[in-house]
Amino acid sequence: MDFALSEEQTAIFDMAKDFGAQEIAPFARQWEKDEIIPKDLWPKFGELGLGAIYVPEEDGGSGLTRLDGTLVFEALSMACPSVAAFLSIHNMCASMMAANATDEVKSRMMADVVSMKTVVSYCLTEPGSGSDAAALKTRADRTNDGFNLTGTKAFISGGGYSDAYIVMARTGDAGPSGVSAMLVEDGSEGLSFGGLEDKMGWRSQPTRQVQLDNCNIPTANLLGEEGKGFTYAMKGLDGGRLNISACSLGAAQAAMDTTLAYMGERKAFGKTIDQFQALQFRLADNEIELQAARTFLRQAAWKLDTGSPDASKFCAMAKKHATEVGSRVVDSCLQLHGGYGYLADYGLEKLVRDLRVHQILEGTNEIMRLIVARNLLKDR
């Protein structure tokens, strides 16, 4: 494994960082107040090839690696982790469609998914099945023309906002092997949404329940094989865990940059506060944690890219570690700002709120520990 980024990877990071600084950062606080990201932002990502990062070039995508993707999401999260995380969700859906959608769906929808004229959300979690995702109850029964879906999905980023939804539904018996993946397009009869959730963070992402009440979809909207949906979902989550880890590190890096600038200007007892050894030690601890987590994340991404048999374990470990490091670092940076850190104008309190959910989604960090432990016991 080469620890140095290639020229192309450095260019990818710089491109995403510059885009975030120009198109996201100046507006992020207002979007949070409005509780919505303007839809005209997404085609701008599409123009840069960031609407289909992992989609093969033959399907119109960028064909980048998972490691490349972590660079994109780390850079974008320096502007706003909420926007970057929503882009990650769309990319997870785009790659699932590229790998598993029928030719009919690809020819009809893939170009718009790649360009982000069509935004796609992911529907796995239900009110009664979060960590135990394989216990989902949403049903998809066969009809003459396709499937009839009934059930409710919860905590869906983009609910009532996105143009299509990848829905995990039960087509067979209990357990993972009875789950299939379906594409439900906005406007489908029987598709409706709950009220806007009032959240601690990620407030610019509209989050609602997605409700399916005798919602009919054509057979062509089945993704891949019937009964393989849970496998597709777990495969997608490996990449999602890398992305959310990168989002935590990007936000934490932005907090560190802001804090270093602030401490070089803020004076106490006759000198700038970056000259106090006790505070220097806090900065050093933050930097050590960030660099260690970044190296761990990139190793996990490399393992996923190379098809290593222990890639899922490393994705889980990196997700658990990086999301907790990110939260610790932004909290430490808020503390180093003193009372100013508690004010919205300085941006630290938003990062604290936005990053807290990273320890819950894409599998809670308790589930990450469980994955690691099971792998350890299996390998005895």
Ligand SMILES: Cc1cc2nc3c(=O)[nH]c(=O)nc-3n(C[C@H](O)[C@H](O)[C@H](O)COP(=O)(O)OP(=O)(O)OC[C@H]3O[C@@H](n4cnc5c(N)ncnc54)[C@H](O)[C@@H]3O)c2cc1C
Given for the second form:
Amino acid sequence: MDFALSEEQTAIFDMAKDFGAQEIAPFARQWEKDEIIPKDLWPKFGELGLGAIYVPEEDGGSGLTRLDGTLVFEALSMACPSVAAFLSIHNMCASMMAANATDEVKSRMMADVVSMKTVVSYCLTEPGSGSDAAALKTRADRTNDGFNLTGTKAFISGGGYSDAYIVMARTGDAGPSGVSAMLVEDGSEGLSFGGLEDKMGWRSQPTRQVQLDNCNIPTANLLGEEGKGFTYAMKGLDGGRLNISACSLGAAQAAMDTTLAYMGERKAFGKTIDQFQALQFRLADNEIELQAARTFLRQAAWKLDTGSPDASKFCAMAKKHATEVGSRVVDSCLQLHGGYGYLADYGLEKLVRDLRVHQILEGTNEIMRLIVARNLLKDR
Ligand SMILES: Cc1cc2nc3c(=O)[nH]c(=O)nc-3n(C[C@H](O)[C@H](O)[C@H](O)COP(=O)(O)OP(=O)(O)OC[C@H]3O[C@@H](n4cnc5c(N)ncnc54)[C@H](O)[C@@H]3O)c2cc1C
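Switching from the form predicted alone: structure of the form predicted together with the named molecule?
Every component of the complex follows; first up is the chain already shown.
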């Protein structure tokens, strides 16, 4: 067993961290105010090979592992978790397309998805079904040359902004085996969007409902087999959960770095506040939690990379643990800044707001416990 990152992995982390420091961090607050990430940012990720991180090289991707992916998302989140998490969603979609799209769609779209000229969103949640995603109601009925979709998807990151949408829709009976995954391209007739959601965090990412009203798509846009869409969607989420965990850790690490520097400067009662043992213990607790969560996350990523049968359980456990640790650590860092932590200029309050949603999406942390418990009971 070897816990060290390879030279290549260290280089990947450093490359993503440098890119974040130069191209994201200086602008992140403005993008939050504008409620939009400029679209010309994405092709820059494409140039670095980060538009399709774990898509195989034969499909034009970077062919990296899930563990490598967590390094990218941890490093980018040090600059802005909202931008990093949006990239994670695109990557989840890119790998679903590489694994399941028809040759026609791949030859028409994959190069642009990899280069991020085309940005893709993931549409599973509906107004009436979130955690119970298999209860989704959006219908996709067969036509002579494809499918006709009607329904509403809720909370879609990139809704009204992305260039294509992977939509999970019902082609069969109730339950997960009646769900198929298909690609709906922007501009399709019958595709429209709700208003911009006014959110606590992730404010630079546009979130909207995606509405499908007799929207016709060609048969070639079906991903994989009919009735397998729910399986593909859940498989995508295993990796998505690793990435979102990494986003929490990167932001928490950035908060810790800022806090350590701040505490060496800020004085109270005649000494710098890093001299108070009560505060040192807080720092120590944060460090212990962060390091433990990082090790746990990397183990889960390794399990997914090696196809371990308990990989889904580990992805769920790591997601629950790391996202809660991330939120605890950034909140603690805000507290260690006193009143200044509450001011936007110090950057901590944004992290507290941005990380909160990591406990809710890609499966809530209650659902993560449900997955773990189900596995425990099954394996008795
Ligand atoms: C900013 C943001 C971006 C998002 N982006 C996307 C996206 O791009 N694509 C997408 O498809 N979705 C997206 N989502 C949706 C997200 O995945 C859902 O909000 C999430 O899955 C929870 O579903 P829900 O909101 O319907 O809550 P509900 O399912 O209604 O849950 C309500 C509460 O009940 C709990 N609960 C539900 N069932 C159980 C159970 N069996 N046992 C114990 N507790 C339970 C939940 O944990 C939660 O606390 C996004 C959400 C947000 C907020």
